[in-house]
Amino acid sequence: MTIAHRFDYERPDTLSGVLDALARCGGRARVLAGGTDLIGWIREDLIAPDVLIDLKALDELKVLHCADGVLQIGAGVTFNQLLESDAVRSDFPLVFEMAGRVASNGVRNRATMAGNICSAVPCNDSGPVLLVYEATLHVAGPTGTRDLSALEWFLGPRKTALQPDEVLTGITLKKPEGRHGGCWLKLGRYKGEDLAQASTAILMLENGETRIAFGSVAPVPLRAPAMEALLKGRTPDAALIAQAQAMLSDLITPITDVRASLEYRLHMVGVMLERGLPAAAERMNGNGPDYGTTLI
């Protein structure tokens, strides 16, 4: 399919390029990082920017790096950088986990975590892991810089908490003190490159703490508070996962699309539980499958 909208092409090389242009277009411009949402959106007609603003020549913003237990990840690093950092493997696994599920080899070449979430497509596959590591993302406008939380970025499908003439910079997360472990889990219908029917991530701390999140089963990742109260402390067992399981209906609200139906995504949401909470524990404890072994 081909781009039959016109549309003009900057590429600034600085930081207050990008914003300067983006308060000069006053709202009709997008910014293009991997571009591998955008583009399509754009051949589809789903929307017509006047202009689009590629980050690419901003060095600053391909920054991996991870220091005293903080991972930085800048707005133009990709799915591939990710899966290749030896610090994002053995320090924040559920990243590791989920980048070598994004699309393919290609798409994860040049597609970024940021782009991702700015997408914001309710079955994007970074908002969960992102959710449950409570990252912090970064942003710059006209007026300066400020930071939000992960909980505070996403309003809707395709909608989030950045302002027309910001940017995303980055996204930082902390890692967890002590033993930790955690499992994520995409539903997809055939192996390759397909959106998530849904997905699931778990991470469990030494200190008792469960903390879970899902995608594709609301109009936006979310977490699971009663859900994470109900595990606080507690070993997986099959009991306590079917407790576990029966409050998904008052949790999630999935819908039926082309890809699932609502029965079938609570349903493998469930199963999603069954398998991803003992691994998560297992995980945190020396043992259990290598991360990313698929679990579902």
The other form holds:
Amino acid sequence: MTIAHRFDYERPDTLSGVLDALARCGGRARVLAGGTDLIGWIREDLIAPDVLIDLKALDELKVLHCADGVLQIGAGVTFNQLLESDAVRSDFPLVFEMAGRVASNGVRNRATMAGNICSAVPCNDSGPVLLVYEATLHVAGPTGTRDLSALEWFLGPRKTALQPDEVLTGITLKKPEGRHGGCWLKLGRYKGEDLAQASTAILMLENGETRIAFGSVAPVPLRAPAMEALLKGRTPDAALIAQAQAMLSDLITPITDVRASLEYRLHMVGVMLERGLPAAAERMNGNGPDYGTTLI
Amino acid sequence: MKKHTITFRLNGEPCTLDVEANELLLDVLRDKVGVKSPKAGCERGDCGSCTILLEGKSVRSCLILAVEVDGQEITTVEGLSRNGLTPLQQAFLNHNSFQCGFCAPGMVLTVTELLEKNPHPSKEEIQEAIAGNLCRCTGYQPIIDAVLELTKK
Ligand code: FES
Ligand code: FES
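The form predicted alone done, now the form predicted in complex with its partner chain:
Shown next: the complete complex, the earlier chain at its head.
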């Protein structure tokens, strides 16, 4: 089955070339990175851009670099590169744990984290993890560059704060101060599948803070400040977890679709808290299951 | 729409052709170049039957435009077995690992990539590597058994 829609293709080799092309096309262009979402969307007629602007000739976007606890992820970095990076594994274990559960090996060789959050489907895997690390997103546009917090990025299903003439060039994460531990829990039908039915990212910090974000259970990935306030500075024992679970129906708004029902999603996020909170606490203290172990 | 002239290496041989931007790599390989081992299964990235190696990495040719691979190196099963079956293919044969064989090219390439990185994978590592390669016939066991037997220390 071929793609019926016809479009042009450009592969600039400088960032200014990309921005010029975007300016010229005025909203009729889409930026192409790994293409694992974009090509499918075009084929399924979800989008019909006149031009695709491929970022893959830009070496500057392929940078994956960690120094002094600051991790830079260029827009061209694939999930498998994240998965294979020692710095990611040791200092940003939730990124490691998440990257390992993105779709399948063949998709991870191509798909990028930047593309994942630009696609911004409600079930995207990167969103909750970037929210708990409070990542900074770097955007280039016609009038220069700007930085946004991941917390400002997601506006709705497939809607982000990115303007049509802008391009996301990279993502920066700061290693949390002191000891930290967490987990990424993703419920899917089978390993190797792309789409989460529900997901939860938990990050606990030495200062007592617990950050929690959910995916696939609302129009956008979201943090849960009320639940974080409840958990702050406390050990997640059974009573506290039950209190957190009781808050869920006010915090998240899952829907019923072909992949799961509302009730199932709500229930399973509760199970994720039950398993994830103790595991995050144990990992912060240097024990608990290895990162990458499936908890759900 | 503009035609693009692309040149890539396919199984070691240079290959030049004109494509339109909306042509999928899978279709171009099968219909224009005549390489038939990548199969059109789901055509949405889920099944792995269209797997090829691009610069040595397994990717899904149903989600790649032909125009994207200009200047790159592609390997398919035809290239792998140019000088006879590889030890991996032989192991699959010995274990009668496939039935209809539709998933086989994707499995062969995916496991070839795995063994490059990890010559002695555990059962779990094999399962993880082929998690996105669906097989409707075998239940996976004879596939995994063949890899384990081939790579046991
Ligand atoms: S045909 Fe490409 S993954 Fe199924
Ligand atoms: S042998 Fe038939 S799909 Fe695998």
